[in-house]
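Just one chain follows, in the form predicted alone, and it is written as structure tokens.
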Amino acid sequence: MSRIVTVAAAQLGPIARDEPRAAVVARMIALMREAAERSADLVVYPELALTTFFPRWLLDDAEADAFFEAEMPGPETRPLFDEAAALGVGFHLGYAELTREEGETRRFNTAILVDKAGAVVGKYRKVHLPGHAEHEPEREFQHLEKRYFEVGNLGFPVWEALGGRVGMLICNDRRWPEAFRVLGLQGVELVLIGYNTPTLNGLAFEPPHRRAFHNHLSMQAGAYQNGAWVVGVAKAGREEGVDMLGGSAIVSPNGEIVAQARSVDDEVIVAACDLDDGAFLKSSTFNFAAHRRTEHYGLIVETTGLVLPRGKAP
């Protein structure tokens, strides 16, 4: 038995601070027909896709604020939902969201789920923030994502979608391996990735290799270790000033790269995944039931002093 979803990875080059939203629109719309004629049945755009990556700079409130969505879709997102009900094409997007709740203001780094309907079905906040809150003068460039957003608090989701079951991450996300296991414990079979990962650190030197090393390494033991596709989106290309690290790469179950961009430009690649094709890794090595005893952390704590927080197992 197979469970085929064709999945395109649509990864976006530069976007310039004052590029309207309805290009980028434009261009993403240009991308989901190019991914619906490869017989594509989702679309998965990057972190933060709708703008430049904004966090770089040090912005007053209304400047940072531009940034924002206040609905989704809204006015100028709206053209990319009509497209995809249109040509019958899912499609995941990441953007910067501002919401009332709970009589707050709130603002998230938020990633959201869209059938082939159009209509939202899933919504992700990061929960990992990278970077600083502050500026601080000596980097390269800022990376101000702790100034700018809230740490998610939707938790990590899964969704019944596309005939399998969807969970998603962003960015920073990735390189934590708890994340991945929180939606490897609800049986996930394929993950969302949107980055926006610049080629150099901006604060200490860390070789561009390492970094596009590293990159790959997180989302390939991600997919691995719990039986799920993981498909990882980029932002690419010399951005405002700064070389974004591109890469977007489609994943399979036991951590091999099937499809993978070359370009740093707007670029889509494709592959079918086979959501049964972690089956067996989930049954056999990657059987949480047979094989993931808690109660064997206990002895861990007794030989080693480590302390967990309470009810809590690594």
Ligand code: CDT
Given for the second form:
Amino acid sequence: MSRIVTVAAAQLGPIARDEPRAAVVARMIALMREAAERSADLVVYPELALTTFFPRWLLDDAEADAFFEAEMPGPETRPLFDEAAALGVGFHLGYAELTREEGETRRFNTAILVDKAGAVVGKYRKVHLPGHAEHEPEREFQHLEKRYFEVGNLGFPVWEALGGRVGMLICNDRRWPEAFRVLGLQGVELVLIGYNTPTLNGLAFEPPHRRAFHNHLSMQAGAYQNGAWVVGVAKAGREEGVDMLGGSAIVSPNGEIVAQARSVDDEVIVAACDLDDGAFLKSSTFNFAAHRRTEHYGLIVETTGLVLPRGKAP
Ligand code: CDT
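Mind sharing the form predicted in complex with the named molecule? What's above is the form predicted alone.
Shown next: the complete complex, the earlier chain at its head.
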């Protein structure tokens, strides 16, 4: 038995600060058409795909809000939905979400999953927001995600979609094994991840090859330890003077990269992902019911003194 979902990772090259949404959407549609020609069922775009990575600047409220979407789809993103429905492909889109909840204006770093009919079937809001909230002049460039976004409030859901179980993480989430594991505990088969990762640290020197290694290491480990396909999609290249990591990759449930972008520009990579490929790992090495020893984990953190179990006084 095989359950093949053909997945396209649609890496985006740099997006200029003043590049209009319509121009970016046109680039994305070109990638979607190429993906459809290559038989893709699903096209995965990066984190904050519609604009430049604006958290690199300290902005006033109006400047920052110009990078947010108050509607999804809105007038500028509607063509993406229409094209997907016409081509019969699903897609995953990362964007800055401006919304009203409980009488408050809220801002999240969000990703949605859209089915082949153009309907939104899932929404995830980024939990692990990296960087800082205040301007830090010692940095070469800012990373103000903690200023512009709230921590996501939707948990780590998994959706029945495209014939399988699909979850989403956003960029920095991929570095946290517990984020992957919460999806794994729900039997996830396909994890979609967009990222914007500067090639340099901005605060302290880290060799670019190590940054690239950690990107793949996180996604390959997350795939293997949960027996799931992982699709990681970059915003790549020199964007407003800051080099962004490429390396978009499709990773099998065995942790092996089966397709990888070669450029740091707009590029489509495709892989036929058999969702059953993770079944053996899920029933053997990572059979959680049989082998996970949660009853010991509290003891380990208590005896190391790293973190006390919830509710215990120091
Ligand atoms: N967008 C995002 O989450 N980027 C981070 C870089 C953080 S550097 C302060 C990442 O984990 O790739």
